[in-house]
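Only one chain comes next, encoded as structure tokens, the form predicted alone.
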Amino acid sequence: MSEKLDELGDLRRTHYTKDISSDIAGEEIVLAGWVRNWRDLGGLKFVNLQDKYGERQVTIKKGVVSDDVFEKAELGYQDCIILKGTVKAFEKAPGGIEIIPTELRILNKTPEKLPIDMTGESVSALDLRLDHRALDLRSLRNQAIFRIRGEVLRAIREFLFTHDFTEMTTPKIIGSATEGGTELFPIMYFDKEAFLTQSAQLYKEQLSGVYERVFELSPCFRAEKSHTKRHLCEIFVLDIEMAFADMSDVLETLENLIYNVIKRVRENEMESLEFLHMEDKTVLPEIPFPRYKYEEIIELINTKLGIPLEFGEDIPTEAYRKLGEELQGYYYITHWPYEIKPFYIQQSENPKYSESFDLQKGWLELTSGGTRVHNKNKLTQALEDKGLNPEAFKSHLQTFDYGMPPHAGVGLGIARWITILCGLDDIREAVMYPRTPDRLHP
């Protein structure tokens, strides 16, 4: 096998695999991509060429193609190639179409043995795949996952734009804790300590006093040493904030967003859902979503599920898993105890409770949100009550001097939602390059 590589030269792709159909049979086209699979039957060779949209069969028959093309077609798995050829309708080929090449250029080669299986015949262990992530992401399974992710992000933006939201961009380097927590990554910012942001919370509140309805899709960073299949240290979050609104407005907006995004995924990525065997599971939910107060859920967990919990306790994973057997769809848990919520969450009329909620899908928490405190004096008092120093939040508190409107919002973890939509077992599969306590590379 010759290791001599070709130059790209003046050859340029004219079509993606998705564009190749019987409608263009007889046309000359140029395809580029990678060798997903190949068979050498002596005088007949079959190559499955894969690009970002799928694959097509290239048929290389001695006497039909030139000797140069036939001899050059000594290929290996994942070799990078570009070829010119003619589209031919052939019923027995995958998709009823094959390409007969007239020119083949090998742009790069791969080792004879790849570190992970790329044929689709088996699935290598996740940690091994993550060690070779750029290669792993070419798999048809990952292509389906990230096509769905792309559609989710596009549909979120389109839904929010049509509902008068403005997209915002907030800093990821901050001078103090956003929510008063300790799970922050410290960094040196010139000659002083700073942190990677754990939330866009304070900025989106401030911007709701400018643009009224704002959203951001961006990373946040949590220094949690959690070794579970649902936690990451770098998360990608949809943050929403709405002025002249309270929790009820956010609940309605969020459930409509969820419904519309799933609708779009089903309309535009059904093939990906089918590849993942999720076409009958990722279905349109009924709206409005069921709403249960925290105390109702605690009562259910105590009496029906047999797990003793007291008012004021967070719900443990074991209880959530059993709860997910009872409540398998999307549902809200509202009015959590005020004492366990962040300082910016507003108390209910009964100060024992807060105007807050979580959105669940079965046992998995997707969002947390609620009505915010918009009165500066009450917010300052809330900081003190939570054991935080108002001086550390001076610049944030200052914005409440300028007519801050009543507002409410929510944050939704995109990767967690993708695990549900795609039926994944581990959240790391929903991230191109996941960051966990054990993984900083690649």
Given for the second form:
Amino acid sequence: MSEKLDELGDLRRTHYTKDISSDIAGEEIVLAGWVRNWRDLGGLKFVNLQDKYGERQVTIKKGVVSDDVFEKAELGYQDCIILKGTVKAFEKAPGGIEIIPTELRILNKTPEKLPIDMTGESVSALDLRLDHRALDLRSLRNQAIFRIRGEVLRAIREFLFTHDFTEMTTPKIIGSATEGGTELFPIMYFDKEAFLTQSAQLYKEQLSGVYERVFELSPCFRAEKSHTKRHLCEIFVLDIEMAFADMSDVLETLENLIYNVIKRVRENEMESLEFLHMEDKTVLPEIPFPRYKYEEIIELINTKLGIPLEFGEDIPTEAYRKLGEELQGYYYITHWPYEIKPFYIQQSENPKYSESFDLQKGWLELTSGGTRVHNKNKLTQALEDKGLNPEAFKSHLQTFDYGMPPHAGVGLGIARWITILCGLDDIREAVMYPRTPDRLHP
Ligand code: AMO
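Output the form predicted together with aspartyl-adenosine-5'-monophosphate next; the form predicted alone has already been displayed.
Below, the chain from earlier opens the complete complex, with every other chain and molecule after it.
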């Protein structure tokens, strides 16, 4: 094996693998990427060159390519290469195309044995993959997941921009708790204690009184020691807030958003869905989504699913799992007990309930949201009732003095939704570098 590496020099990529088709047969092109797989049959070597869009077969036959290229083509998994070659239509090659190289440069070599399988023939254990995440992310499976994620984020932004939303960016370092004292990561802010934000909640409410319809896609931090397949300590959340609106407007906007984003993913990322075998599962949902009141769900869980639950209890995982077998699509659970909702959620006319909702997909909660309290006195009272100190929320409460409009909003956990859209078993797969109680590296 030649250990000498080549320089990139003046060679530059002319095409990505996705641009190579029989339409350009005969043309000279330059491809760059990594060796996903290779076979050496003596006088004939096959290399699968992979880039960010997919892969192409490079065929290196003694006597057809130069001796120099033939000898150099002693490659290992994930070696980084750039090559010049001609495109040749060849029915038996994947995609009906192969590349015959005229020049090959090896830009970086890998160790003989990689820590995880990169050929796609097997999937290594997730923890091992996460330990070597930058390498792991290069797998075709991960490329499909994160192309879908990219499309989801782009489609969310486009949908919201075309519906008069303004994108906001709110601070992630905060001076006091957002929704109550728990689940916060304290940090040192010079000589003071500060926190990593748990939610954009208060800022999005304030900004709904400025830009009327606002959204943000940003990280939030949850110091929850949950070891489940749906909890992370750093989450990426779509926050939405709408002024001159109540919960019913948010329910409608959210289901339209979900519908349009899935439509876009199907239009632009069908190959990725197919790669993940999700083309028949991540389908356009029917809108409007079914709406069930919390009380109806509790009733269903008690009677049909046989799990005893009382009004006022949060729904335990076991019950959600069973519920997901019963209700497999997207659906809303509305009017949660006021008692278990945060201070900013409006109480219903019947004080037992609140103007709140969750969006569910099967067993998994994707969002929380609701109508907010916009009257300062009521909000101050609600803080007290929930055992919080209004003094700590002084600057937030002040903004309610200046004509705060009625408003409502929602927060959607992006990784949870990607887990659903991509059919993943563990939320950590939906994040490039997940943070959990056990994982702070890489
Ligand atoms: P909530 O705390 O329910 O609501 O968070 C909103 C959504 O974020 C996701 N999520 C999580 N995902 C992974 N790991 C976690 N530890 C985690 N915690 C939450 C879920 C959840 O539905 N301020 C409100 C939103 C609002 O009322 O607008 C809030 O933060 O998908």
